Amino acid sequence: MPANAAENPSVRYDVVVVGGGNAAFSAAHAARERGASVLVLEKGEEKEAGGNSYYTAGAFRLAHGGLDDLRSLLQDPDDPRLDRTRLPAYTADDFAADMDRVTGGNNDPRMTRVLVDDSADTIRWLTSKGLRWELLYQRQTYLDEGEWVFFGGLALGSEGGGKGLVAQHTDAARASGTEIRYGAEVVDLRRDGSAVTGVVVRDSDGTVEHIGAGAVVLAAGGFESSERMRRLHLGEGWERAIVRGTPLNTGEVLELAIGHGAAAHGDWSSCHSVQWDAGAPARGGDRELTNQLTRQSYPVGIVVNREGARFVDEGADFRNFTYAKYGREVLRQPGGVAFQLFDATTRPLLRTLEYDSTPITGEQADTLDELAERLGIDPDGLSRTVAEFNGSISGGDFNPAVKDGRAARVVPPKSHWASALEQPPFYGYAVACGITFTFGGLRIDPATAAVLDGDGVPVPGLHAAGEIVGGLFSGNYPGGSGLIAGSVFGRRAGAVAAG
């Protein structure tokens, strides 16, 4: 027996929940609902909380009938632009198979399919608890032919963002009588032989508490924010990229939890990573601008190295479907840096939210070779790249809404949207590798959320949710599958710890 186990709690609940994010809120929603007392806790003081959730766009996705079956959820049901909106239906079928497709067939296949058929109802359930919606029209949406068509099956947002998500799910937990506690850092597992039975607490005045526990959650994230584990674990570079999200995830809980018995699960050698501002703080996101600093519009130009080559099929599918794993092309360019380029005829395509945020590492130029001099690329590499884009490209006409088979024929291709550029004035973001959240985590039983020890058998009084549980991706990642797979594995994470 664990030496912590023979000190007494001072205080005990009948959930804990370890983390502060989506994930953690969810299971704590579901455990009181069942009439547990119920306790989070939060490493950040408040002024930090909120997990890798808070610096989210706050996208759900989710199995869904179309635009009707989703109006009833919208804060706005009589949005004007609903009349003018073409949502197609999103199957829990079309969600498994986009699943399938993006991992390269390394996902749980049990773990998906719990995913993605409880999607639609968590939504539902977590609308009961006061979270508000609203649909994606900046983020997930072009305009064609005075239509606002959603692309790559993804609609749906929580009002105000990742920010507005922790400030609803907050409210909601305090509301329920759910205690938090800010500036409280897991540092051991209490266990009674083979139960866990309770946390070692360590406060931000440095304090020790034993608190028990009828179950304890896990649902503090991953280990992106921790040079050390990059390092180990998706190898040498890794240590170069930005944290865009909380800083505060260094993967001690995990490392803890497997310590304690848990079985490792899914790929520990990738991550979700962005093209992200390359101006951006290195150690952790700008909780002010949070995802404004992600760039996401490079379907519709090119993207460069410092050589002024391409490096990437920019049009290989819609955005929700790539950008996950382009961060860590651009890791791999000369210096880590690479640069998404426009010209007078795409940029106003660009998204507003991230393009026009201030400040922005970018240029304008009224020439090419002007804007590789200020921006540090080669310029007649450039100039041989755009000149060979330009004359390659065949196809129908350009449609950003659709996947318009209008390619540019080099190496690599451009499978989708390419539109030459020849119109001044032209544009150009330098963009670095943004690591989101890692995909190697714990073990869990895909029913109850219960985390297994290396023989499969559920280790009585766990349970995890969230960014910490491995499994579901692998090598990429289809866009909002993160926070809604927090919340179905956490509801049922906080439903079976309440008992």
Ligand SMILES: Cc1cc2nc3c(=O)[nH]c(=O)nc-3n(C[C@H](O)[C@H](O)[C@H](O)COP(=O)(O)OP(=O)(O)OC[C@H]3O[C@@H](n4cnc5c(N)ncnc54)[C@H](O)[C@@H]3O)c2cc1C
Second form
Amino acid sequence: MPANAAENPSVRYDVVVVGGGNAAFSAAHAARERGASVLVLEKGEEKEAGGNSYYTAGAFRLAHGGLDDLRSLLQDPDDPRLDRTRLPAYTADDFAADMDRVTGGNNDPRMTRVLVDDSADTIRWLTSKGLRWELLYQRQTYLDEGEWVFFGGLALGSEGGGKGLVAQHTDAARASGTEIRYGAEVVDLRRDGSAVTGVVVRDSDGTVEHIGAGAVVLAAGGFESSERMRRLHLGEGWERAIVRGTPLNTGEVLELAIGHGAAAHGDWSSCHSVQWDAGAPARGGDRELTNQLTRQSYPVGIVVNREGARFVDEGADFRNFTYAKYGREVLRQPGGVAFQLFDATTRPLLRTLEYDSTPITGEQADTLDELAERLGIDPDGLSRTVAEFNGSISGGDFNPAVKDGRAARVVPPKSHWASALEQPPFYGYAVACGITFTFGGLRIDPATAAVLDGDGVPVPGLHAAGEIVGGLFSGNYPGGSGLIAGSVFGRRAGAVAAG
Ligand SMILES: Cc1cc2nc3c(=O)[nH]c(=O)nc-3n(C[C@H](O)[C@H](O)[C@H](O)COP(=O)(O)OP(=O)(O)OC[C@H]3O[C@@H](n4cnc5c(N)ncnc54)[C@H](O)[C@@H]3O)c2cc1C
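Structure of the form predicted together with this ligand, please, following the form predicted alone?
In what comes next, the whole complex appears, and the chain from above leads the way.
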């Protein structure tokens, strides 16, 4: 503990929440509705606050009964597109099966059950707090015979994406009487025996203060923004990944909790990482463009490295189930860079928010040779790859709204949505590995979100939620699960912490 932090707390709250993202606010709302006095301590100044939650697309995965079920949640239930929308039900068991499948069964089963079973009710609860929802037409549909078809089990998003989400959470917190302190970095926990009784916080002017708490909820994110911790836990080369979100999730709260006896849990050696504009700022996201720097329409194209070689099955599954593991595949390529290629046939299918966004690191050309030259790809390698790819396509009709079985039978294969790259002009977008968040974290009791020690015993007065918690994800992740996980366990943490 810093030497100048007073022994006695200067002030005391029933619940102190560390962090100011989606998990933190979910905990704060739950504690406040039980009458607790609540203080949120956020390291960033107000203009840089909101954590990774601010940078998100605001996509929340939940179990639901289909379009009619979700319609009641929407800010605009009369959107004319709704009558031409196919949005199948997605059950809690579907959600659990997706978690098991994409993590290779390395997900904590008890945490997963709580996550999927609480997901729908948590969204309704957030709605009651003032959060607003829309359907993710731009990201999660393809048009099929005049109908909007949702794919990948993900449909609901916060109005205004991550920026809207953080603004709505902040408004809700303030309206309910939660206090928020910005520029407040938690540097230690205070304990009485094994029980956590407060935190030590350093303000932006350097003042160090001891704040007492009936209970503390840790929601300070993962360690993806620390080069040191990335290299230590994810391995050599990860220091070169581009940070997609906040530069402030540097893992110190995670380390200090472990230093106070909290147990680690989950997969510390893998993370969520995606194909991200190669020209994006390296040490933290762009607060204006936020998630627009992502490049996620690769399932309708091909991805090659500098040598012109393909290295992943772009059509292995719907984007939602592959995108979070393909960043690391890009990191492994020469120079840590790759190129997504499309032609005049597939270009209109790309997500406009991402590929019509400016600036963008990409080129357009009338021949593949010219495109290769402009992007720095070996033209002979590319020409061989494309000839082999184009010549190997067979199967059903191309339809990006379903798993169409139209495959390129090459190595690696492209299992769905194979379309010959042959109609000029050709388009190429340079991507690097963008790290989103880390999967390793603290061990919690899924029922109470209490932080557990090495013997599996709750540390009195200590709870955690969001990406600071480990156990749910490993190697890969079903899109839209991070925000809902933060809300489900944040709500439980806040409720139990309030006593
Ligand atoms: C570009 C991008 C897009 C994404 N899109 C989606 C999506 O659409 N859907 C989805 O489910 N997930 C998405 N994610 C993942 C999602 O951001 C996370 O799952 C979620 O936001 C984590 O919430 P959190 O509250 O745990 O952490 P955060 O929102 O990161 O909040 C952690 C907070 O803790 C603060 N903090 C850190 N250290 C300290 C300290 N010492 N003292 C005080 N405060 C501290 C940080 O400043 C930060 O504000 C995306 C992530 C990124 C980067």
